[in-house]
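There is one chain below, alone, in structure tokens, taken in the form predicted on its own.
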Amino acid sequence: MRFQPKASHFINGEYVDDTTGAPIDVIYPATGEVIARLHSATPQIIDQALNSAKSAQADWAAMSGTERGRVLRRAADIMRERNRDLSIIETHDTGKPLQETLVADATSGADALEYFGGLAASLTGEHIPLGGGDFVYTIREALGVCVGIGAWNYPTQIACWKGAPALACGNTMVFKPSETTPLSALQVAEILVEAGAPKGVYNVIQGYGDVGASLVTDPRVAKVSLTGSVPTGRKVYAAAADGMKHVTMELGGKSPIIVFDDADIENAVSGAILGNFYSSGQVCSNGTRVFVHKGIKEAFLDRLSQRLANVKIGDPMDEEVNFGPMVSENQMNIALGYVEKGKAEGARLVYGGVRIEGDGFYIQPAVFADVTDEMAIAREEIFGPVMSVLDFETEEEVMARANNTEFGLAAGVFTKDLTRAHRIVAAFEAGTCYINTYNLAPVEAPFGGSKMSGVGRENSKLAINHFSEMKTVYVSMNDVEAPY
């Protein structure tokens, strides 16, 4: 099984390689097999990519928004036409089941390209009338060269979530995928050129953290957009701030889901499953602290255990399989380590949490009950299929506990009392909230966090503000008065 791309990098509309860069082995999580080998970008490759993006930017920005949007919409159509092939690559890149990638990855990327392609022609300034005939007008301008740094859990989607608004606004991009999942972004770059994007508008280079650091600190770069962990975000944010660069940080979380005693149990269990076990638990917005009212806790756990009996773990290329391996051996070991911590701290393991013997990086979904707020499994982001179920009795109590975290990415509530639901989400200290559902992220809606979970927003019209800036022009229709 080989998924070797034509070269490691895509620069100025072409595949480019420099095999003197550090090797990057692409490992299929289902088998542990090396399916491709790429090379990290050398300083020469980094320079080539940034120069390519810099050279292409002015002409791309000079095109009309309608023309830029047309390219993005064509790219969306191509992605949808090739969804199955792109999904197969995504599955081998990440280990996620094909059942999932067929509906959640390239399709989501195509949605972003289509949405921002549609917005591109509408990006205008405004006319502001003033007294005496004077007026101000504003011009929305591109920032310049943008750097995107991706995470390994949604490589195709993230490449598009960052690229689509950047390109719609007239910027160019250099995108660095995670070294764990380097294959998918190359496909995005190739499709954009096929759709008519001029050479240099969207470039992909591979690499470890040192490559990302070089991109973030380069004076040619105007904007950095990162999806990653809080520790990585701190470093990238600080480095970007030194150059006064624009930033978007979409970081981690330890999000709460609150289930009141009047909730529809079936829906609440579904939300908890989506918020903990989709993508084998490797989603930044996961609601891994599930607060369940004491009166329904055992009923909730019983139904959850029954539903988990329907988990089909196995070959992710089998479309009947709905739970795949973790992305890497390291990530699997981190999750297994937290299972051991949970048991050692006195939580009750009610389901799973065991490594599955054989090839690949498989772990059963784990559910802990009787979890308390101070336990590591309730405080620290695991990024694996480990659910913590905590008891509560009153609304005031559970709100204080839900917000008692440094993170603020997402939060959810399940209740039939919609007045209470709106009251709860108003009190949540989180950027992305859900009522009677969880973990949906349509491109039309802003996505992002507060507190340590990040700055800025991805998707929606708000993303345009993060990839452009306004120039203000004051026009006088009168004589100029001066004091002397």
Ligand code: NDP
The other form holds:
Amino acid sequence: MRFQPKASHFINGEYVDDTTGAPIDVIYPATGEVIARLHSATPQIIDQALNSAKSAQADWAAMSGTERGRVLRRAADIMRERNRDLSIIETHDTGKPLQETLVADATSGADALEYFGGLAASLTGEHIPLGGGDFVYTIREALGVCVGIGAWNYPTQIACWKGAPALACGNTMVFKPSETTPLSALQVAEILVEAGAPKGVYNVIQGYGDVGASLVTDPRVAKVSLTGSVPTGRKVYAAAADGMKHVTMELGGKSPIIVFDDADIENAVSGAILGNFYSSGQVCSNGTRVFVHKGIKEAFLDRLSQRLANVKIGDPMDEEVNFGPMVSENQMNIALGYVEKGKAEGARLVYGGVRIEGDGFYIQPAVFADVTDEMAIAREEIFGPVMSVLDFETEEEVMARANNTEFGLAAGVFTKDLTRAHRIVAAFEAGTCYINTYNLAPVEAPFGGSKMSGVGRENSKLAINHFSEMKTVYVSMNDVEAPY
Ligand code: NDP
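For comparison with the form predicted on its own, provide the form predicted together with the ligand.
Then the entire complex follows, led off by the chain already shown.
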């Protein structure tokens, strides 16, 4: 039990254990070894966490934005100081190479804490002058207790992307990580307390989907922010609707990357690699349908294969390794199943897709060419390192095909023709678009999906609107005129 935390849950400013809940074994994906054992929250733990968040909320909201922001910014500094330790935990939790976690996980979590910490003091309502001296002012108010439910691919980042804007606005949070990766959110909670967050402001409880489900329907909860798959999103959105709760849904995708024949091929290949194989392909916004103009298809595939020869698969703790295992045996089997489906459907496997024997959940990155729109590998979210390359001839044709999906999370275009690039992004049915790059998600920019890929936006000033609401106050400076 190399990474055994002090307890499974973090409630009211301290670690809380209760071993009566169902066990959650944390498996290191590189070796298959159990590195920690936690327990799912019982109804009593869920109740305790919600009570703690509820009791802390009014006092937290009553603090000035400057004071709340200071806590968040201090937490960001602590996260950065401990980046290496946090990255090692994240690598053990997810299997992602240390080369990645050192630059993309605690660091992006710290960015969110710093950004929303900086915004906290400037969150205000407005003054609206009316005729005759009357006026309206609006008060930006916290929603109350917010629930965050996370996926397993970016556990630290998700815990902070939800927690930082929620806390900045004066809400408190109960966060439930995915049971596959329960370790990092506890670190975030501990750091927030160290940074001065009052007890109960940020709580973490573990559990499977049933724990998430009971949080969503609890009357103490005002808002639910989920990162997960579309099927889970549907359930959570419907459950939240009953209590008319606010929601943010960050869901899955099957995003297109379009590469025109005038594109810089090297950059397009880099974009396709980043958009398919970073984090072993377990990224929601991945551009897994790579539409390449027929005229450059073979050149693109040749260069991609050459570049893939440099992939270094292995021990994720070795900083030279740039491709780690999948998060779990189940996720590896899903990806391998899609490789088989792709072959059976007649796509041409031009690279990889083979399981690497051993105890870890390793699969080589896979590239399919000659993929057609109806194939399962081109329609369904795989959430693994399986790239589909599809050919196209005209802009009109490729746009129709790129948008022909229920998802709308992200989309990218590679071309040197700027007019075309802007025309394409205007036509993309996606929340997050890229021109001549792919998959960057800085905290300053809104992130989220259209269509089935989500509701609401994370990051940027827009996230504030999803964690607060306006109270309108009409002030009369005149006598009240009534008809009788
Ligand atoms: P899941 O949808 O399976 O689970 C997401 C979270 O919801 C988990 O914590 C899960 O708990 C919980 N959950 C499951 N059922 C319910 C329920 N009925 N009520 C409340 N909570 C529930 O997603 P994965 O964890 O497998 O993550 C992969 C998915 O996440 C992919 O589809 C991916 O695209 C998406 N994703 C989206 C991102 C975005 O920003 N748009 C970013 C990252 C991932 P448990 O795990 O215990 O079942």
